[in-house]
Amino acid sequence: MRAAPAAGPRRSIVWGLRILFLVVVFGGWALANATGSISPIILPQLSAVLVQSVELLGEADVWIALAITAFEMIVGFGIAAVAGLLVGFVLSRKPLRSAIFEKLLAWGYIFPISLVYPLFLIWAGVGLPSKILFAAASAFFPIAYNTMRGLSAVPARYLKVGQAFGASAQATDWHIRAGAARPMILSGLRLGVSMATVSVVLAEMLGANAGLGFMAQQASSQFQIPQAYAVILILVVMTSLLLWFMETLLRDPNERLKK
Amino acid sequence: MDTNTIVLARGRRPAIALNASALARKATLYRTALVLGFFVLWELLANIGAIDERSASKPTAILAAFGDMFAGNAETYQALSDTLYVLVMAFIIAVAIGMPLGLALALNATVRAAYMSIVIYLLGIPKTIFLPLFVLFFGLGNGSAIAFGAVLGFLQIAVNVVAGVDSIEPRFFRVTSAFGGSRWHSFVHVILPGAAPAIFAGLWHGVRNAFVGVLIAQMFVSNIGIGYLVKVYTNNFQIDNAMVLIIISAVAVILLGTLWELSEARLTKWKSTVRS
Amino acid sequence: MTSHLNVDNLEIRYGDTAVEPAITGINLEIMQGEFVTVIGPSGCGKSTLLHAMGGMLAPASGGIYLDGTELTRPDPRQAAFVFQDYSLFPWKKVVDNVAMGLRFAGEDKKTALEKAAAELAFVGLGDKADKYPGELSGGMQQRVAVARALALKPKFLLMDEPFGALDEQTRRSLGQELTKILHDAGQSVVLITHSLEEAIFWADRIIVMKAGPGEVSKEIIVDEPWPRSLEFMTSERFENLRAELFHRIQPTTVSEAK
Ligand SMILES: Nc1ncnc2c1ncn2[C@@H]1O[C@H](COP(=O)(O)OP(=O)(O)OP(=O)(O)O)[C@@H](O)[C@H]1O
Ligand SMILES: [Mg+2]
């Protein structure tokens, strides 16, 4: 192989591959409803589809439900974020409470927990109550880990700098260990997030009286299937615009450098 | 290791790596007191009326439960082996997908450019949201658990795929062509072993994600499997039998994830002995 | 015969044709058997030189050719290269990253082998060929290097700056023996190095180039009989050849240039 000028793929190719990505997904998503390949119960017509959504944002039920669920998002993160940075912190501070823990976390990380959730249903009843709680249970282990690693593991040679510098206990913790532990944890705030999200969706779908999730379960069981379809897009529409906004609070700045 | 028995041989340990086997040691200890203490205040607070028998069980009947479905209960092994032959499924389709989509992504920098911001976002989205989907297009039963465990499983694979061949330097590629290395070459003695790694730990994020797929998908659509059952056992209020489900099942991941470390460090030996 | 490499009237660029070469009109011949040493600021374009040797870069115009022929890619059995960074596969023991080359090469696996362990046993490594390269010191991974090179048997090693990451220590020790070992067997080498000692102590003939663009300003004959005794490395001769390429690779060089 020898060295080419140094080119990026083709502008044209990959607008073109983008192009035709859509061509297949909307145009075979037209040709069945045309040609009535698959059952309009199963694929509706796009436009109805598109109707339907548009309907939809028109109607103040839609605005509450998407509320519910952004509401349960939100706050099912924010107590797991607080009590997971909490704990992570906590059982850092000494090296036998992290080796206890690591592996406990960890577990509590890969453990399916979906399959507790009938459980919050039976202690937490059907309303909000349980799909927060569902939600903070799924986020808490993923950021605690992620906390307690990061900070257990703040690499010696940077300890000694502010050892050799003077540094308080205090500044240490600060400048040092939070500093050298940040990628971790904001990477676990991040899976935190996208586990709460998972979580709140599937607890509305699952075993709810209000959501989006709801709205798009109780559609479908009612062979209401363009307005499931267009609730289910209004959710997808939702949820990528609040992982959009909690990726961009907590990118880590160094990685933003880079770029 | 070496300086391990080096200094044993002399009688004598060195501190640290003393300090840090007794330390793992002591942790396995407490760690074991600990879930052990977890149980036995479980019981107890049940016992006293502390913790609602009838919502949240207790050890001692989760025990008797135990004994009870696997006696007697075909059910039980219906649904251990219906969920296994699901996640086998969707895993076989996550990996036959995400595979070769990782590879293409990683080597062709034109369907990189034109499909990776699409991967990732589809990672990043619940995939729940389309569950009713899974229901309309594969109907109740296996279908869905195989396609929704399939659809989380291949995207963890297709990532990892990309990053495992994204983290080979570029000096390893100069020196294949540099003694006359075939794009084959490259491919067979740079990529695959460069990425086994990542690509090891793809598999393992995608067999992960496929269960909580297939179990989320049988307790949303199916009338099949692990997921199923604990969702009616939990309705009817057989706690007992519902919570024997969920410990075998994260007994399981638990293991699966265990047994796949061990065999990481076995396969990619090499990669322990990489300084930066 | 022997073999013979030639640069004729080499032009090479990166990118665009619009910016400077970054080496032009280099004109070089190179028997085999000899020893030669390349020498010259930092950017001056030796490692583009090099490369271009190897047949890892298209001329801009020129070319390079051995016993007449172009080189128009990389060709091991000809020219085969051993990188600064040593550049070992961490994935593969030794001895197959030895026997890399001789694969590419589509020798069987057993011969191949065989041919690396016994390269392996030339640079003094019989013992390390179960190894990883990452169980090894900086100095024994490019050891392996050197023997992943003529594993292949080539007519020309091209070594760019082998000995640059190791320590002073090192760097001289394990020069020395390396060169040594070069010189009995009669291996052609064309060798980059920063040392001033190192291009005169080893080299046949000193190329020394400088910069913008990158063009040869001089060779230097080393005509001192091998084996070279240390006595050489106090001698006049060398103390007077040192002072000359000093001053050549100063960077006043540099800006007399441009
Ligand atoms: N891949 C590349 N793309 C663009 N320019 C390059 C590239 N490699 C080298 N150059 C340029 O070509 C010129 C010669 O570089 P080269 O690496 O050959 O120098 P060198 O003599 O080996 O330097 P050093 O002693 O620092 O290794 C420099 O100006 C350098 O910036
Ligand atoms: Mg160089």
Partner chain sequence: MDTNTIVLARGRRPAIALNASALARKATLYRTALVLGFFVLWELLANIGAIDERSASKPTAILAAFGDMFAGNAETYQALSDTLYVLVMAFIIAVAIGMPLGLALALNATVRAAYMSIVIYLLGIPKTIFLPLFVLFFGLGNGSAIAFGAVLGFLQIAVNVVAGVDSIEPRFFRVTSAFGGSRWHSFVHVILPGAAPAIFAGLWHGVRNAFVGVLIAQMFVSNIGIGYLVKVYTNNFQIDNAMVLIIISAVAVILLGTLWELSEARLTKWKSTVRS
Given for the second form:
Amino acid sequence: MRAAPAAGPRRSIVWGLRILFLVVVFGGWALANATGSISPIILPQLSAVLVQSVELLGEADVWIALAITAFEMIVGFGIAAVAGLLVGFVLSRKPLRSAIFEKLLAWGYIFPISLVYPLFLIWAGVGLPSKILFAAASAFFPIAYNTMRGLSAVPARYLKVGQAFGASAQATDWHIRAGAARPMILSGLRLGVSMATVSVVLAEMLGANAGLGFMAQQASSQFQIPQAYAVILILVVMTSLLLWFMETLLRDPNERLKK
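Switch from the form predicted together with the partner chain, shown above, to the form predicted on its own and output its structure.
Shown below: the chain alone.
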């Protein structure tokens, strides 16, 4: 209970530094516009971008695109989370399975999956399915890998204690193994959220017919630079809120009590 007061100042400092960072970024942007040191084609007027952002938020098409992008991210991550947790759990049950598939999952983890995105377009077209599948495939590997590693690394003494108290196999899996591996599993889920978010935006820019990424790509190709920046700004705000929401859901209950 005594540690709670100390957490407040730390959070205030963190938020203060975040706000300072934004002030520096936007201040530098405005200064670059005022001095004319950077071409408007590269960095448009900040005021024009903000005005364009407000105008876009008043258009129904933007909200439809935002809903599509958010839907692709959430569904893609949901599929990856279910599949990754299940695969990681099954592989962790036997040491031989872990040894066989650990390197394969690690390879999938670090492989630049964007290189094979054209295959997703061939398989599922340019609509929602290809974006969802691409996001799910991107997020699956970090979730499955971290789940398997976390469950496989549970100390044997924890399992022996459970056996000594007569814990069933289900109780051992849920309360002992999953509890001990929770930090690593949550780490994999957090990485999966980020991967799904980035993958959806990238997929919409590379080949799509809807979504905020598609709108940003269209505006850029037509040299509507302020509009392109405005769409990107809306996209950044939307994805930040979505990541914050998912991070809140994935946060350890003990961390919530500390805060």
